[in-house]
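The chain below stands alone, shown as structure tokens; this is the form predicted on its own.
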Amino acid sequence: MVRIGIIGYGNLGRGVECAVKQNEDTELVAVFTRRDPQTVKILTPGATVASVADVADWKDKIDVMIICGGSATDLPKQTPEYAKLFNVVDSFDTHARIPEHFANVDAAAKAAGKVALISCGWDPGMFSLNRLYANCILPDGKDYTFWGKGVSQGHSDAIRRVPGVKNGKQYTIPVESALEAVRSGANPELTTRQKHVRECFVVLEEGADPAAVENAIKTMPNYFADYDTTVHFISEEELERDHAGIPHGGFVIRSGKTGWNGENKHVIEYSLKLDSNPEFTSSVIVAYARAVARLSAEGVSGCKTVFDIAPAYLSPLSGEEIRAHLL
């Protein structure tokens, strides 16, 4: 059994509990919080609910620890202090910064001979590896990269900054148009604006000018100045009612030609449609968190990302079930 433990426990700590559940060869031992421990209460029965200031305790009782914090400041800190006790894994989604993040865990791992493994999740995770795969097949092509339709948990936090804003949600949406020109494999050059919409539903405050934060949304920079953005204003029981959930998705697809002459066009797509992100994300985590296990049973240490790591070490079944099945 691999003994997975869980910093923080939000809806992604949440989706890991699940996810280890569903996984025989996978048992949670214990979550870890900063809240007062007695006011977390889990659903796995046996399992220890206990602070993070207590971690260092559960040194040589847990095989992989799965850190469910955020990217922008949790994370960075996290995951190089962790990986001193233990064999870890994060899902760091800033993409711009995985290789500053990359080199301060592989120093932490390496130092304390422990495997640590970064950005698992969908993107990056799962869609990282259908670029990768796309680029070796086709050189000769183009990537693109949409996603939705879905919740942005972060659009909807800056939505949610701005003043009068009650409570709001914001939706990611492909446009149909762009998605379809590049299926047909035209290659075509795509600003941002024309890959993507999106769609806010905000609660306003009472009192609150519904025209002054519209236009604090539609013009705030990096999160909605570069798209065309609609604001639809709706009640708190609406937003509860048609919005509750955490869905989201996306495609990856390449476009490329082979031939002397590259007269023969091809597509490679990898879609997702999820009806929960931190859930799948989980599922994923979780899954190489065995490899994560295995690899520190063989001796490896250092930081891992999806792309080191062979498709077999995330499977509970033998190499010779997974020939037999599955190739």
Second form
Number of protein chains: 2
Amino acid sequence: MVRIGIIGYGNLGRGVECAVKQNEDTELVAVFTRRDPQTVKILTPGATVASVADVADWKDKIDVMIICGGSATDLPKQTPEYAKLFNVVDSFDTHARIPEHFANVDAAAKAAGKVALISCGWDPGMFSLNRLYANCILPDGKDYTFWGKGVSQGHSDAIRRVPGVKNGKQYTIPVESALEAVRSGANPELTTRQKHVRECFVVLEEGADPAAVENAIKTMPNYFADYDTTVHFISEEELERDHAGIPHGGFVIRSGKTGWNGENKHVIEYSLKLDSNPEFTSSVIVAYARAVARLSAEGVSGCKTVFDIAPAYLSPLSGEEIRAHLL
Amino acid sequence: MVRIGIIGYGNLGRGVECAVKQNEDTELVAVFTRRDPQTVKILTPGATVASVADVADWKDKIDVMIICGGSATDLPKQTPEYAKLFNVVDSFDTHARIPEHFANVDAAAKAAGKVALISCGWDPGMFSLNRLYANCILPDGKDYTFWGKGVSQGHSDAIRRVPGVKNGKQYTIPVESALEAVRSGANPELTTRQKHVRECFVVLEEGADPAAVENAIKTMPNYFADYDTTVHFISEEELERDHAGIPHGGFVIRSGKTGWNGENKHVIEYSLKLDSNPEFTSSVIVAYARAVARLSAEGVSGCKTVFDIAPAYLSPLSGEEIRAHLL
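Starting from the form predicted on its own shown above, please give the structure in the form predicted together with a further copy of the same chain.
Whole complex next, starting from this chain.
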């Protein structure tokens, strides 16, 4: 049994709890929270809710700690800190800051003799793996990543900061014609605007001016100005009824050439269609937690990414079983 | 530089030669043939063509030997034999006999202190990897593999053995409605007939009876009887003009559920669209040859599959580079 701890009980922490339940060789030992533990109700019978302040007491009772904080401010501090006490997994997703995060976590994990896996999930995570494999197979080629259709938390937050907006949700949607052009192997050059459109569902505050809100959203730099954006005004009831989910997904495509003179084209495509972004991310994390426990048992230490872990480590099955049934 | 040797110079061997050219850190040293080496012309300036009988002389001049024989009779003998002298990669694809082949190759490679990678390519190979990853992420789910549209060598051979057939080619084609049902997350139960159709292009011998040939093909056990099969009669010129390529591809899809009560559905899909089956297979093999050379340099020995090799080993880039650019 791999004994799992969770730090942070939001959407991702709850997703990890559900994924642990689905895997017969993993067990949830405790959830650690910054809130008053009395106020946090979890689903798993027998698991403890404890204060994150007491996490060191659990040093020998947990094989892998899954850190479910945010990438902006939580994980850069938490992951190196908890890697001193536990094998850890995080889902750090600020791509530009991965090298720095890796270095900090690696130093802490190596000093403590622990294994730390960072940036686990689907992007970074499964999408990264597919970019790597496809690049190695087709060195003469071009990569494309499309996201959606799905809810972007960052863009939904940006909408909600616009004056006059009471609530809102934003969907990122890949442009079908761009996907088709990429799949044809034509290796098109695509602008930001050509790859994705943004669709917003907005609940206005009483008395707000729809035209002003729509303009403020559509012209917002970085978030919306470079995209074709649609704004729909709906009621709070409609938002709750039709937009409560957190779906996401996307496509990683590489097209390239082989042959003595590059005469043959190939297209490799990986795609995800997810009803629940946090639950899928959690499912990837729990499979990798199994790998982390095994690596730790082998005496490995330091910071790892999905690139460093042989696929067989993710499976509860033996080498013989996976060769017989999945190869 | 990874010094590569090729045993067997058919479609796959030629594909390996082209892939080696595309990878700046690999170099083709020699091609070994059962034919008279004088009669075999290769494309790579500076590489040698030698008799397979002299392969032992090249023991210290080749880092990884790529064995391009057939799975039915060549590889079960060749891979264990050459693993005594070289690190090797093969593309053994008789799924049912993989456990036995693995055991034979593992014993030979371990005794010689060599690394041997078997069953490398796309199925087995990249499709296997995607089955494994998807199974680990979604334990509560169902796997589907579809092949095509592409040329099946085995089925084309079967057509050509029918009396009255001068030449022929067979395409395996996935049924679009079955693919759509799987992508919807409905987890359908699909029969053999519901998953693929078979399309045959046949050149008749002078005086042969088309109706008899068509019936012989469509009722052939194992190959065609369980499928909806279409037979087109064409001229030798049309066959050469329109059906000279060796395209292939396919889809690996897993759909599954997450959530405390399995309330959320997810679909993971990996697909390949290949102009040249042997050149793509070769491209996978050469990326893994790089990994094999590295594992050997680390002192690893024994038989491996794609499941056992961390993705980072496939890339010519450093850990820092892949984390910065592909994660």
